[in-house]
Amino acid sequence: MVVFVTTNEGKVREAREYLDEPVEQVSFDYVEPQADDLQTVAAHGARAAYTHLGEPVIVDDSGLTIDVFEGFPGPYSSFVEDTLGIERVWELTRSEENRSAAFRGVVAYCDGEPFEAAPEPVDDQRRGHDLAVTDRASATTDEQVDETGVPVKLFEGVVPGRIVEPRGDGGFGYDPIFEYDGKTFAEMHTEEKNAISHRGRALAKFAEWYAESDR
């Protein structure tokens, strides 16, 4: 069986697709720490999570990050999203040639136990729109300790677009300026949303890496 750490039910229906182990929901409450990476942060939830609970644990965070913004708000997109609203961070972007971004999610796991070393490293070098579509979206898999020496394996999706004016009127947050193959996930339905969800591309790496582990 597998915890995941979430208030989000949707979340834990989500996981329910890709993992063939039950999948149960519990609810903790964390204080999330400041960081400018969501590997820190979902790496922090999932050691607290896993300390507290004291069995395996999974834990995910995630975010828009805007290349012309060094990747920002990433972490702190739900503050943004909240305090400038997404019409604000179209009217800074709209200007810009470049107008990449790109949501991200981190599934983060804990068990306690050490991990063997992954068999890619993270590759986070950008060699284009294009090739980012592959590079980052299919296998970025890391493992972070920290001073406690409790181990994380980290496991990331990547859905890579673009900063557009508001469209559609479905989805929620970012969705309606944010682009991927011509449309914005507020123009897609939820199912087609769901079929290219960095969360879903997260939960898949993580799956196949579970299934094929001794934990």
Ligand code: IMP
The other form holds:
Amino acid sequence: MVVFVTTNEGKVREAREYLDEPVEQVSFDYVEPQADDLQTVAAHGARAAYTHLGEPVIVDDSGLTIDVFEGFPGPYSSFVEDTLGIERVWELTRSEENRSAAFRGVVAYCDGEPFEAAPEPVDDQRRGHDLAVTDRASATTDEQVDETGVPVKLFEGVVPGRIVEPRGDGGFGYDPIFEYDGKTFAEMHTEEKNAISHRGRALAKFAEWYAESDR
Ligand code: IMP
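Cool, the form predicted on its own is there; where's the form predicted together with the ligand?
Below is the entire complex, every chain and molecule, led by the chain shown above.
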């Protein structure tokens, strides 16, 4: 069983659809550090959740980057969704010629134990996307250790797309304004979104590693 620590049911729905293992949601709301990269936030969350619960956990930290706004809202995605709202993000973007964007997500796993070094799988889908925007962190798995010494394993996924007028009733968050291959994420079934999304890609890497590990 995988314990997914998040207050976001949309993320859990996607993980349940994706992973073979049963997924239990624990709504522990850890304090996010002020950091401008997803890795730091996800690693901190996994450590905090593991320390609180005392059992293996995964957490997910994701964000939307809009190229013409130099990656904004990025680490502020949650704040911007709550304050401006996705309609106004669309309004801000609609007059721009270049409306390309990307979702990036990091799944962090922590069980208190160290990890063996392993070759890093590369996210092929990242090719062709504007690296200037996504470059701030690598699209490979990684291990993070901080001053607490609690190791965390990271799995990252990226999906390129573009910002469009809101369409669709499914998904959550920015899904109605994020279009990939002619459809917004909100117009896709969970399975369809998982097959291409940042979270689906990160979960795929996690699932592959987890199945091969003895954890
Ligand atoms: P967090 O990872 O929970 O901090 O989410 C950051 C922001 O990105 C929130 O506003 C979420 O609603 C949004 N978000 C995260 N993942 C997705 C997704 O798969 N689709 C749409 N919005 C997302």
